[in-house]
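Below, in structure tokens: the form predicted alone, a single chain.
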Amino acid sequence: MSQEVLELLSQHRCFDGEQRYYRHESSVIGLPMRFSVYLPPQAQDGPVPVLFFLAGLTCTEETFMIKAGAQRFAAQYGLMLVAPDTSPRGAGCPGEDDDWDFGTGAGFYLDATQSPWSKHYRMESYITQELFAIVTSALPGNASCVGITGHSMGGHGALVLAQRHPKLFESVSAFAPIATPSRCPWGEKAFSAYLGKDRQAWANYDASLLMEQSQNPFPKGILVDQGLADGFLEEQLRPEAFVAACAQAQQPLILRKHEGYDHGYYFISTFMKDHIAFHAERLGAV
């Protein structure tokens, strides 16, 4: 993967590193895709550990970089930050722009199997194959030191992709994740269209159901933060399902519950430093 395939849209000096926005023709998605990267100052001297952040419903590759306040801490620890877009754009699927919680901006970080979604909605392969390769070849990411985190739909994506690709991701955390999407309205709506009616196929992208089939997949632990004033907590997020699954799998889990915090980026930015430090320790960052 050569540097020439990437179109640099903009770059900005930030905490002695660089915030960059890229566009490229994705062979996996079959459409142009955008992603953002924060290169810490340590990247000037060679490859650095990488932390992927998967954003939530309606977000883009810009949302996390603009709102989370993560660059300050990434510069401190020498972590590269990578944020992909949340879905293909302009796929031309009927109904993809009708609802905020499905289609455009709501790719759910899976590879769709049902027509017409299966042609372009292949976010799992995009992140774990194509974008991973770009970040660790065309950009100075250390392929052996990569973590993943995310928020809401992206928290679901982080917990699922980490479990489905344990050789790629050394560390995992999440903010207010959709913990069991096969058993909540957001997930049922998306999975039935992307994956079909067979609920066994849904289980392959359900963090709690995947964990139930595992045995301590991340011995260094998983960190999850959840606001207790989150309006989506009981109906959509259901963290208790993931807690139970981790207990069954003997998976160390730190679930922190925060009074008064809601679902947005004020919550995320409050605890962002803790997540950066969590990943930095497990990835051997400075």
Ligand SMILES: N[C@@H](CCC(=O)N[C@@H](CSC=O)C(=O)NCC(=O)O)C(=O)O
Given for the second form:
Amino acid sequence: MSQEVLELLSQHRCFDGEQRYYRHESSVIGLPMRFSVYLPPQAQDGPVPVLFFLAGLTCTEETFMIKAGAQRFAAQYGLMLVAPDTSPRGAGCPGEDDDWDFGTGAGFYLDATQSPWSKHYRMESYITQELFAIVTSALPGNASCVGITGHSMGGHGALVLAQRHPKLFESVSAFAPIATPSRCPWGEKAFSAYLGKDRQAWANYDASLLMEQSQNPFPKGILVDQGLADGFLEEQLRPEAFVAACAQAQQPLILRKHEGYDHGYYFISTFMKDHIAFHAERLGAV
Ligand SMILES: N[C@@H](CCC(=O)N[C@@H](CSC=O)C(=O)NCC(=O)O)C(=O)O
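Now that the form predicted alone has been shown, please provide the structure of the form predicted together with this ligand.
Following is the full complex, with the preceding chain placed first.
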């Protein structure tokens, strides 16, 4: 049971449920953190399945909730939506606000091992321990029915956290994930600062390298959507690496490639309904 004090910043009626924004003093991060939840109407009657959404570079806890159009479908299936912020804020690390793809807004959903980042940049523990406990104890989330998805940096986060915490997450999907961060410029920049120069340590947070070492970790399959007009596709996202790793691991993967779609939330909102249905089915919400 979480003993944390949650400060409710705002709440909004939405599809007969409630959109809420919270702030709390995070014991894991050591700084105030914000997150958002959507409570479907079914949450008034008891615990409901939960879907975490991890957003991408530059995003906040608000981006997904205002841009993805997910609440309509979450209300239909009775899923609680949870969106954390994308990094600590105000950690005081040198250079954390210099670049849009590094530091603030770019926590990469890992626990940093290198000083000074290791003091506050602990997003993996924050999500899998502290926030998970909050949404399943202080809020009406069913702890045994939790899925995870995300976009870009958050797609990487979803694929990695699901593999590293298989007892927590029953279902996983991603939109345009960074499929092999240890082999792309965004990931190399972040990992070398947060995890150090030893590339062997990077494999712990690389969805494709983790999958290569697995054996069908998600028998119910993984869903990935990717736009073919995505400007980041070839240099940063590299979905072919995850496809190859899943084939090697005999992991069922549904990779859907969409002509004309770019990297943004117009793409995400187009296919959001399918991801909510995918998770709802695997979490027993339908
Ligand atoms: N430099 C730009 C672009 C940043 C950007 O495209 N961010 C993506 C995620 S990229 C990988 O993690 C995003 O989701 N942006 C939010 C949005 O509303 O589209 C910038 O600074 O905006």
